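To begin, one chain is listed below as structure tokens, in the form predicted on its own.
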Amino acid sequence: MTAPYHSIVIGGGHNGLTCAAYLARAGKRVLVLEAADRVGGAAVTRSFAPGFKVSACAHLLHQMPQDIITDLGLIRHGLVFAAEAMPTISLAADGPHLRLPARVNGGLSGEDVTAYSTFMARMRRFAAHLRPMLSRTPPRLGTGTAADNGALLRLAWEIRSLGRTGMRDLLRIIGMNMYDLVEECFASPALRAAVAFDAVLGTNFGPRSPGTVLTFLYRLAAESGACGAAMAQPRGGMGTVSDALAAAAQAAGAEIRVAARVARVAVRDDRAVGVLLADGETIAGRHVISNADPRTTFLNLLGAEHLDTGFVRRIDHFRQRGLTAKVHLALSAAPPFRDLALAGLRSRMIIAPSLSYVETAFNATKYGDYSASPAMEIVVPTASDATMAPAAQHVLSAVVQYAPYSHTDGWSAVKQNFLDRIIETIETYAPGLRGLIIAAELLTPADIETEFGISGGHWHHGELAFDQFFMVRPVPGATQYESPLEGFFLCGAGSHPGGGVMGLGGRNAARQVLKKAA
């Protein structure tokens, strides 16, 4: 075959578009293939019910870095926010709501207010010497190359400059479960369990697992650099990021086919040359990048037996099943949530009253059954975003926490009982809710393995844990996004930095493959 592209981009989801963008703008010739009759992944705007539009999987946009913005001018290309720096509120099903950033509200003492402070301080002090390596090409072990040991210097510099008393206490706590931590700082139970349950939403984690401190972190250093002071809803649902991402590659020269499903990588002499499509076309491609998980990406598309036993059973050890659900409510008016008028329905929402209670929640998941009394994070886009509904009507949209990958009496036996109990939990906090639902719709981590194509339906394509995480991510053999097959690159969310909607591993990726082609 010839090799007509230098990059073939399998999947158009936010992390695929990105890498094309950098890879055109640096002049070369890009092709990106979507399965799907639309770009965006996992972050897409789609209807729901007639007449209402959702955010169909992420729904906040958080931690996409500035630059990325401003270098594929994002905002040009159609990217708007209906609301930004929103704040939190943990609902109180009964007193006063605590709302985050902390005041002297919500039963909150005056001590914990400035405990909040200080903390987040602290986190954020981290967090923000953490940062810099989300952006840059992990080293690899033991390699002995001076690209891989001045990699590893940096990393123990950016440590090592926090001074010896931070360090000590990075290095003390960035194992711990968040559970200790909090209960260490804090004594209002609603303040340990909002600030816990930032480092478990989307994981598989509870407070109570080691590590949480390490993905509360994460989160913290990705957000550190994010656009729309790090919590922002975009006009139209997160599906116009994926437009605008999907206009700024076009504008540099990128070509993106929709309804393009990759059967197959098209290996020869041991080297990547192309893909095959469903429809039996081939494709050259001097390089093809893959933005699918990892499980989908080696044993689907390339094929264990392009490699070698060792590295095919770290692929299927590999953590990606998910626990995560999402809910999505069509609404006759706007929900009644107790003491919150629209300006209170702009904020970002979380049912999370105490640590017993998103531990209990997630207890359930270890025998196989979904949470009763689930914790979960809940936007209104429509109080920013009229767009998204009829007039005066409302959509309400909930990221639930926890949900099992399978049940074990089968998802279609019990979807509906766990649909009543997440309309129950919110309820609580809203009383009338169900009186004004024109239509509901759940996705289990099964639904979103099924409609996003991501293998086990984890939300980052892989669990972020410390044998899973920089530069053992996704496995070793598979780090710096580069496979073991030569020509053959990962993209995704499953390579280093991980979830959410960033571009990062987009971006990083798109320079490995410069580097490498140079």
The other form holds:
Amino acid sequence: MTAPYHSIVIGGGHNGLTCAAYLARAGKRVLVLEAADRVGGAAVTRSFAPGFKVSACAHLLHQMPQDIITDLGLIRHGLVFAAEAMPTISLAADGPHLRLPARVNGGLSGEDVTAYSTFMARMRRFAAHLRPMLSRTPPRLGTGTAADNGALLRLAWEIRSLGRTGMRDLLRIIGMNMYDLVEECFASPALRAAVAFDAVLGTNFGPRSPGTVLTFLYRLAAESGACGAAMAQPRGGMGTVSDALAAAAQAAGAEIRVAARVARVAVRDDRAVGVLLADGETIAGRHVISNADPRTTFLNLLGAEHLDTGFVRRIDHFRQRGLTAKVHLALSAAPPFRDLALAGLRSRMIIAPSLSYVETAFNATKYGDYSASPAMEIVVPTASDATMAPAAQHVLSAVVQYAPYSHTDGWSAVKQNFLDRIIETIETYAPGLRGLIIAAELLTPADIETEFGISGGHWHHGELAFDQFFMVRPVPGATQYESPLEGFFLCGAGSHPGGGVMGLGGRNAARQVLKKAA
Amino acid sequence: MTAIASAKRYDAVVLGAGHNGLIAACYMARAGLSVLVVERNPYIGGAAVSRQLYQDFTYSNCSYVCSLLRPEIMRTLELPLHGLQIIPYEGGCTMMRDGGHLALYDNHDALRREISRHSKRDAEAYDRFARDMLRQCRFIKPLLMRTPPDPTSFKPRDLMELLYLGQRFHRMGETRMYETLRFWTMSCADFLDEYFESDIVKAHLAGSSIIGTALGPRSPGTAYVLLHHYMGDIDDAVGAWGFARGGMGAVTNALAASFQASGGEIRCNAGAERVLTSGGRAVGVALADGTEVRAATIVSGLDVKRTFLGLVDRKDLPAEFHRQVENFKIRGSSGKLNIALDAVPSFPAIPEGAPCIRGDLHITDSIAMMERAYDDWKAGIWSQAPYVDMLIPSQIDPTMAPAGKHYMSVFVQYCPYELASGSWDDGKRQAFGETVIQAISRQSPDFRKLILHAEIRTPWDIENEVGLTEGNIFQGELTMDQLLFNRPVPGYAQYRSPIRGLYMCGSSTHPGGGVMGAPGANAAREILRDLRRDDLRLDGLH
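What would the structure be for the form predicted in complex with the partner chain, given that what you showed me was the form predicted on its own?
Then the entire complex follows, led off by the chain already shown.
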């Protein structure tokens, strides 16, 4: 029998790989176990029609900090960008499209162009003050330790350092909804909606839901230190990011095994001592780190019998049902978006013409239905990366808001209708699209759950809301990447700072494990 | 118009004889100040009034339940001595469209049996729910009668208060903090889902989370609104609601009597037109009748928009403050019907002789139905299947209607201030009323033919009669961005304004609306502190 590993990471998603890479760089013996036959989790590239490849879940890289890229040498390990600093184009059914960052004559009045840059400067300033919190382990209340007290004071100071006016402004807007905030700031319906759309993308909220300014600031904070000038498309899709992370981890000495499904965490004397694989193999490890979502981690991998009822109830109440679907189209030619030539397709296009459009799209899901006219984030990866499809043919990848996790009529009965509605909606902006479709694929949140093993199919492994954020993410008892069980840690998006292909959860968790192990 | 200066000078003039204005006035008068309250309407009370609009019926035609009024205010101002009598509800009932119902009883065992009829699990969960609500109420309640600290200030008083709050929070520890955070930020629907499975149990409880609020039960933040409505305590029973004998006007009449007993004066038909300033400070108020009253302290019980956008010269205000007042969210979302009835209507859903008919009667099926009602409001129409909260106080209080006849208060959520089809007119008002009467008739076959008179009030009507902007019953939404130190405007949450000597005491200020009285009492404390009269150590104002 071989000596136990220092750490076993369950799940080779981007956070799991990042965590393993940092641990290996610290000289620890690390093993990553991935159930699928390739690493990457929700940051993967896969084929969906003969010759056509797509980033099957996340499709843009806009939140991975430059320092992680540098630390781990991801460029050296194969990460190349096909497109960087991608602009956002809010599609208009007629008239000029709205392009962001805003320019004069881009369909906006001079006042709105100024207001937009003022608004973004104001939000970026707040984001810059919130940004350091993302890469730190959040403090805990009530422990009385010097480290936690220090972190709390530092937090208070961070907010104070905004100055009186800035602090008052932040403390007011942070609880607001985006609908009200953009209404205070701009006149253009398309601009209002484009900004609010970013706040609700990937969440269970509509623009009128309080808490959406928080999600907007969170997104901006994560983007503020990111590589690729925030909005970037890796060559070869998101799988390239995961492959580079895996290569970096291996180069540092980590072992990675794919097609190795963990059945249970092995527990002895109230501490994690390794894992048991589905094929019956047992692997010993002094620390076990789960990259899976909190529900899967605690209820499936660990098991409620090792936890107290209050904690299990909190995990049960952790809101982690996704409301976002994904659509992939294989096209025989470039999608015919009005007024957008191939160069124009090298952007992030959104369908969010007005606030009421997005809010109405949200309405249906409250009653278990999909949006009849969904809001979308669309990219055409083949516009900047020929490796994704056969020559002259194209791929369209769309994040679709909103689709409930379970449909009242059952997804199998209505999935085709929803796909039709989505294609029809895109066709409003790209007449003739339907005739170009070679193959189409729709992933509902339930499909995302099945394919990526994320319980509930939520991108962030759990809703980003005040009560599931920062110091209390995912739930008390599992904060600071730790768990009620000695030696058992979390590193996934269910922990602070949440989802988005960021890698900070993995890096923070590695630091915490090393601190505990020391 | 040449102003006629009023002969008498006062120490303080209060604008608006609503309950908060009167409470602030009472405390100031008891501290020895000469105080005048001016009121635009020919009657006092603001939105806490009893009015005779049809024969000998008395309508509580705006607010209709007395639940949140702080007991310390009631005691200090000796309101029972001045005629206020509160009669607790004996329960209530929620009726579904399919004839199902959930009756609520005071008696714990009866309540448990009734909930078990819908779900045994929910009957168990109800005790846990009530305990958790109580714990949160205990945490928040001490904050109601305190002035919110300014988190940006370095003044000792603010720092001490922040320290007090921080310690309270810190001492809770992680788990309690998490639970508290959930109360403040979650949606009522998510929150109730964690306890209950039965639609009607959830729907019954969710009613309080949307009343007066331009949010649906699925909007984050509505669990707090639920809590806000739970903070009542009649005879120290937390969460108890009650009738004021003689209608809600009894509250403001008792306040007026208490005020006058302390030497205060009230002038009706005397709406304030303008706050007079000199050298950046308030010096008096010009009234609609052309008179000017001089006083160094002016206290406005009107909402923050009415006060600063209506009564104050724009040049007297910092531009930023003005902009923030404009951005204050104060949305009309509720309607009201006041109905004179020939007899108590029959509700086949309610068991014969059950006391719950004397409590609050709701019509709703589920949280989804309430959420759809909100979707209608967002689209600029009144809810086609509204949430209805009815009360027939004349069953308990015979002063409300002639013998054998009855008065019914019908609160309706949601009703927009402005319709997508344009402004309100009489035809639309009648159509709105008809929607509500139909909803009630579905539960009560004889209801329509018992109607002797019906007053239909849209948010537009409430604004015009009472003076509440958009007819918002809380003088501003109770959302996180408008609570505590953010209410009404960051930096001005301590009842003072940018104009020296001009104070706010209405529900636009902390802790908000719902005939609670805390804003009036808190404002009085701050004013007396500025006047260095706080050495009087008024009971109930620490």
